[in-house]
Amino acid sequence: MAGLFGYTLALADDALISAQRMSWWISRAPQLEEDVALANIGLDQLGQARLLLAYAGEVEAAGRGEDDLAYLRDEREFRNVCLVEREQTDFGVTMARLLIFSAWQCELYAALSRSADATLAGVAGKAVKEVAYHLDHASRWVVRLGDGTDVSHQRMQAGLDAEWPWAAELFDDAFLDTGLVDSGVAALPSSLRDAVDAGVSAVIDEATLTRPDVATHYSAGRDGRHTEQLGFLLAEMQHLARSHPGATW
């Protein structure tokens, strides 16, 4: 059950990662509406977490449940993807990064929902509804930005190339017990790969941006092995809950 654990956790990491760098936006989006979108996919990716992090401490049967997993676990014992943790404090950044992480999240939970695992389907079945708004709300951000003004299609090509040296370990299979594939309950990473990549690059294309020619970023957060800036991250998301421990409201 090790493995099963390790993979629920590494996804619901990546979701509650992603969760809180997306409420950062939250009065700060540059127009009302936008605001409440970002809010919303927030609310969508903490949802998954919420689900994701519950059945982990069943598979784990240690007494933990999700706000466990989510407030009392130290930075080195964190499996997201190094893209969802650090700062995204620009709006083409953001954008960028959210095309990339819902087309590979559409992908992996179109392909999750048909697990051998009941309760990995369920979640899977559902949340598949919602990265499909949030690819597409991402779209058409790309789009607009990259397709309008000079500032724009600089802004916004420059985000992209700042997110994409980060994508590749969405893909990197190392971290998975090959088991859970084989009995047909987890998605191998690197299947998604092709996927993932002819999707974006047409958006890319109908954004007129170019698909950025970068040096791959190592990075190794299913490994526990972060950037500086999720320590930080988590020191305002845990601060509240290991302030007062026990505490019920």
Given for the second form:
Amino acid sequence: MAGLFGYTLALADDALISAQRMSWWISRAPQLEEDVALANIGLDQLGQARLLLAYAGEVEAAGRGEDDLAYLRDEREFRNVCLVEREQTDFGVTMARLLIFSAWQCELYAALSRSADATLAGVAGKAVKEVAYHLDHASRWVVRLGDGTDVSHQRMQAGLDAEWPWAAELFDDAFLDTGLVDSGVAALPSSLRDAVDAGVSAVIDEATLTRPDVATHYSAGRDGRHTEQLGFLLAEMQHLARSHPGATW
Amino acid sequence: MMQCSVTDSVTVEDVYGNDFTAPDQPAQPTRPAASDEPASFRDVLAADGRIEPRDEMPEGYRRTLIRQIAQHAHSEIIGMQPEGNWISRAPSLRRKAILMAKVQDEAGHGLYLYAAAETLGVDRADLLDQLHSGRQKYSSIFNYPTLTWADVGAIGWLVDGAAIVNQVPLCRCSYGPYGRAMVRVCKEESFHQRQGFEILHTLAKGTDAQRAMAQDAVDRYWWPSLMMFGPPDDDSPNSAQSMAWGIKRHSNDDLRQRFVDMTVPQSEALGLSLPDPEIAWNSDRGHYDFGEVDFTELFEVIRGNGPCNAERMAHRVRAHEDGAWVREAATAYADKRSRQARPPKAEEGAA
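For comparison with the form predicted alone, please write out the form predicted in complex with its partner chain.
Below: every chain and molecule of the assembly, starting with the one above.
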């Protein structure tokens, strides 16, 4: 069961791995304005990850800082949901994922901004404004693509269908020490579901898309059981730092 | 389907506000007779004033500016690739954040510059088509690969350093929108140069392997950086006209000397050597002497034979083509919305 360290780490890993995938778009976006926007979103997520990792290190009190936690853990020690770790090279997939993820982060950070833990409350209070922009950006694109051309409608629906089965893990309470919820530190994941669902469904309707009717994929990223793709992501992200043990950059 | 032809087209090189050709290739159309210049235009130039979009200007001036600004913009967006190559592998989260912000700035510079070009009556989409079809160029410096993390530092320190030397005088360019765009670009470039210096400074003070990585990067990027100023003044056919028009303010050789004078003391502060045994202070001239630049290499890279020419263009064209369905959807959606916002025709008639 994740205590404060594990909980903070899970939220940090969600943001970090999402930022790593988002940064792929820089120089590859459909138009220059989108290179700027996606870089901005990735930077916000990375900023959230850094604050949360630094705090996780503090809570752990074992001398690990943000870079130790980001660069020196292996696949099984990462606690992010599988939603964010998979390849994200299709714009429809990217916007579907960002819609789900940012809608969830909005509810999460809004709840955590009232956390009994002052650091989590502070981080969430700053981040909630950032993710509101991410949600707005994703919503507008999902609507444009859903209600754009026949091709974009199909591709946006395909993106939504591909991401939907991975969303359930965001609302799974199983990994969490419920004492953290009782003490007002953490937000109970399942308590966020209705609000996220309502927000996402409204966007899907406006976009003339269909709410996916697909089975949930079994995934347990919160327990360190990931897709095969995370290993490659980490290999790339970590190799330079690990090639020079103890070096300062 | 977009063709990616970088090797067989007109080969004009704009290097962040410089403008030159390979010697065996056609120079750009140059000055029309001075009598073609409207009197109002001549008066503004004589007073060192600014030409604005609605002012009268000779066609050659307009064409020269479009080419230069577009190629400057292209350089910014192609320049996102070599450094973008290290975002996923940046060795600390702080470095990753700085690098993402830096590459994002380059996209922003591209946006300001395309917007400045559009004030001259061209369209960003057309300029991008000209880049993608090889009819317009970008700075050759981005046709070199970033092989190690230290290359990110060397690009910031040397390439952005050279760009600043080229670009600061452009803040006084006779064409207002370009000059004003350059003020903001230069501020950000100056920050980029400091971050590059700081990367190398950290590496140079780090482990033996980090220090070797830094020295190797400087060894590879030094000469290409000097080439960014273009050929010697005697071989630079477009320079005289651009100077007469107040687009260009200093000669290639003067700018190159300024860069060397600025950079040599910084290399000493870093404790890294520059790969030129002829670098020495010349107290008679009050400048550093330096060795002869091998422009054969520059012209080969301009002709398309650099290590990454094909890859940079393929990356750019692929991104553009892969994004076509998204741009088409955005246009279709906007059209639908504007049709819905308009009252039906019958009512328009009734009103």
